[in-house]
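In structure tokens, one chain follows: the form predicted on its own.
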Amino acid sequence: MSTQTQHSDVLIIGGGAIGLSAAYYLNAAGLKVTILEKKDIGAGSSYGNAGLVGPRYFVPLASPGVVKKALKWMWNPESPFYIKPRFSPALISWLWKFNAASNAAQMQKALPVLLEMNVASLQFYEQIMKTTGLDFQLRQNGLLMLYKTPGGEKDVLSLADLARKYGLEARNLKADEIAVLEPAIQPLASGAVYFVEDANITPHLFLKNMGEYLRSKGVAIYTDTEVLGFAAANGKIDAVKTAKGDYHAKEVVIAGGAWSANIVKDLRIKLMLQPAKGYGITVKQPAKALHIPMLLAEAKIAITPMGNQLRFAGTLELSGLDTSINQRRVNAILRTVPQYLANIQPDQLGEQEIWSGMRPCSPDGLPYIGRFPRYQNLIAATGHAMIGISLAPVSGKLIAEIVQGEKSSIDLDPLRVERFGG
């Protein structure tokens, strides 16, 4: 069916978790929304990931201490921070400004940024459950971030302070005192600090659950769609040019995750951003479940509960936009989970599903989130490298205020679009 006369008052180009939250307040205000996306809903990054919502996250990317642990592990393919050996003016360009940003000052700037959205998300996530009665297995179970060295506890006690400075629950336990608050685990790390009110969704339920609903509230979702260019004119977008036909709207969202620099690229837009590979293997949950979500301090890995399954997820890799499997990555994470917890084999845990996602990120750690100044309708929503799922709510009511011309409820002065150029 031809789509040549599709209109709309918004589209969004991404269907992941971001795209769906802003479809889902901008149809809550009334408004006709389409989006368009080039596979089918949640089957980007926001897919497979950890899953891992809540005021934890507010430490960005990029931050002091980070760029000597990236070039120690950058040419190890089995650490945590991998670079594929390839020659990339873009990455250079990236890597010189991560380099820039990764400073207290910097870091100071972007805490309370990333704060206030992550605990505004998790609010949304809530208010989103009542409000649909959608599904998507929210527990607020807290955190457990276990370490296994001294340079680990330094990183992991640090934080903990840091989280206390800003409000937060950070309860500092001892060995044995893990097993007590989650006696699914029989833990081998030297100490853990439990960050109290941390959650966790199941991002497919989400996304799928997502999907159907706006469906149904009669959002026009489009998959198998690609974005192949524009129509511009006069600091404005005309159109979306897809293989299906052209569409229109007044206002145009760029949620495309780690492709989002490449869809702009044709309006000379040059967005600073790197796709990071990560990786997920969901097996069974053992026979005796767990219920509290983990992260492995010193291997980066989390190890997050979905109801009858376990997921383990990590890794940043940036090897350009590339989603195959490094069998490798995989196996360092499986052979990992055991050294922190004696009693979970990843390999006895039945059939796995390994998956892999690009993760936007941006060279300081912060997403992108307003107008492009050349284009006057043109909107960005991208660039939340490994906490999308957890702000994708928040990102969402963003883009509909920005949308409506209402006054943001967080500023947006440090996500604009333009802060490193383009």
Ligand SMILES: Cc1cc2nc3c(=O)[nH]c(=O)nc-3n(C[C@H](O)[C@H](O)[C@H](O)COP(=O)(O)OP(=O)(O)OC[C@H]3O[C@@H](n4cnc5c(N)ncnc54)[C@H](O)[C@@H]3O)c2cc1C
Given for the second form:
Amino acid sequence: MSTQTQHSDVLIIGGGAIGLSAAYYLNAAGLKVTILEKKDIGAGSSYGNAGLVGPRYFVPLASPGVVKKALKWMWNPESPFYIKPRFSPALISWLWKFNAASNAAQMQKALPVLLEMNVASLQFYEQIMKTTGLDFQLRQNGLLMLYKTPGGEKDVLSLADLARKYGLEARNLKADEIAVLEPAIQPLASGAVYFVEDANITPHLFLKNMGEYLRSKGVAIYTDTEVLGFAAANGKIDAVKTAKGDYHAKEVVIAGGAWSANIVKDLRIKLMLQPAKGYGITVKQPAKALHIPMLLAEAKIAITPMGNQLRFAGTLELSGLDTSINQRRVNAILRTVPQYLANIQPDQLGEQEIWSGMRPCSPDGLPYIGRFPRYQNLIAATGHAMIGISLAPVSGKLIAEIVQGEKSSIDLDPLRVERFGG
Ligand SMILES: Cc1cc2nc3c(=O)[nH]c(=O)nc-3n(C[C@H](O)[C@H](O)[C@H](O)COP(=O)(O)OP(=O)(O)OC[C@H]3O[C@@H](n4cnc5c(N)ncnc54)[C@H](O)[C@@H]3O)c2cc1C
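Can I get the form predicted together with the named molecule as well, since the one above is the form predicted on its own?
Following is the full complex, with the preceding chain placed first.
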């Protein structure tokens, strides 16, 4: 074992979208930044997800009706939602809090927070692109949300009403208007809503290019370097321990995605977080390429054009820290797509790259951003659930503000890390 010792201003644990975005803003502020990543950049959830970005992601996962729907789906092996039956006190406690948070009052509190963060984040993506010249295929072509059933219609139209109430542009489309907007599809939906301001990126390009950019700017990125524990005294982290030696920094940021609760366990912190697995299946674009990302409302499937590729993403499985691929659920996603889009047959679009990732989910659908109360130099940047790509730049900016002791540009109170105890 090497005994190397490294010193930096800020040490970030985790090389996903959140860790890299924090590194970007901290480096831009002139700080010496180190990232420790147990595998490689993009080894986690930030790699093969749907890449959807934008203001529409202002409704948290915990919202009225979601628990009822989840219970109905739970027994169907091909449904979009699944809880692996097991005895886990952490899961039971999380579900308890999730249920408690899934109400209208809590949702009303979360909506403006998420909206403000999403709007800011999209602007930050644009700024990052202009400042760095990096290409991660940021496109602002909106998002089409397609529905087939009366239940789906009710949900989508009420979401559109809510979006308009908050000042977003959402256009209700009849069935025959959908293909006018996106001529590459033959929709079998009974209607749709077009969320005009939404955008998308190609997440693996963001990670790859941002990783290279950060290295070129002097950020030390150590891959294959797993954080195994900490040395702490008097409410302060003195060292971050890895098999390759100890690392020292004035500030330590936890950006370990779905693993974050495990990482801080060593410090006797109970971070309320559950991994929620999902799949991304990437194929070639059809000859007539799609341009507008889509969500198939009832099936909870996202379809995102990413240059010459098309990605289908879906399912949410509470099955612990487990990235194994359940082919039956993957097949269910692939089989469902042509039920909404007659001419899109995923099996006929070349070889499929099948990926799984785990969303880091807090019970109320809001991320954890802020200092851990028991350690003065330990900061949380995790819990982004289904919207970590959308919220990556704003989260990075907020972390940089915290580290520099600046007034936060967004109210951090709803994102407090100790809001569920711990
Ligand atoms: C199917 C699917 C579709 C999705 N679609 C979207 C979408 O369209 N839009 C959107 O905004 N979000 C989406 N998400 C959610 C998004 O992917 C996550 O919220 C986001 O990637 C979380 O980023 P992160 O940096 O926190 O975590 P990760 O990307 O998981 O990064 C954490 C990193 O920490 C590393 N790590 C873990 N433990 C240690 C350790 N002990 N030491 C060192 N390193 C460690 C891991 O290897 C990993 O690289 C989707 C997720 C899934 C699964």
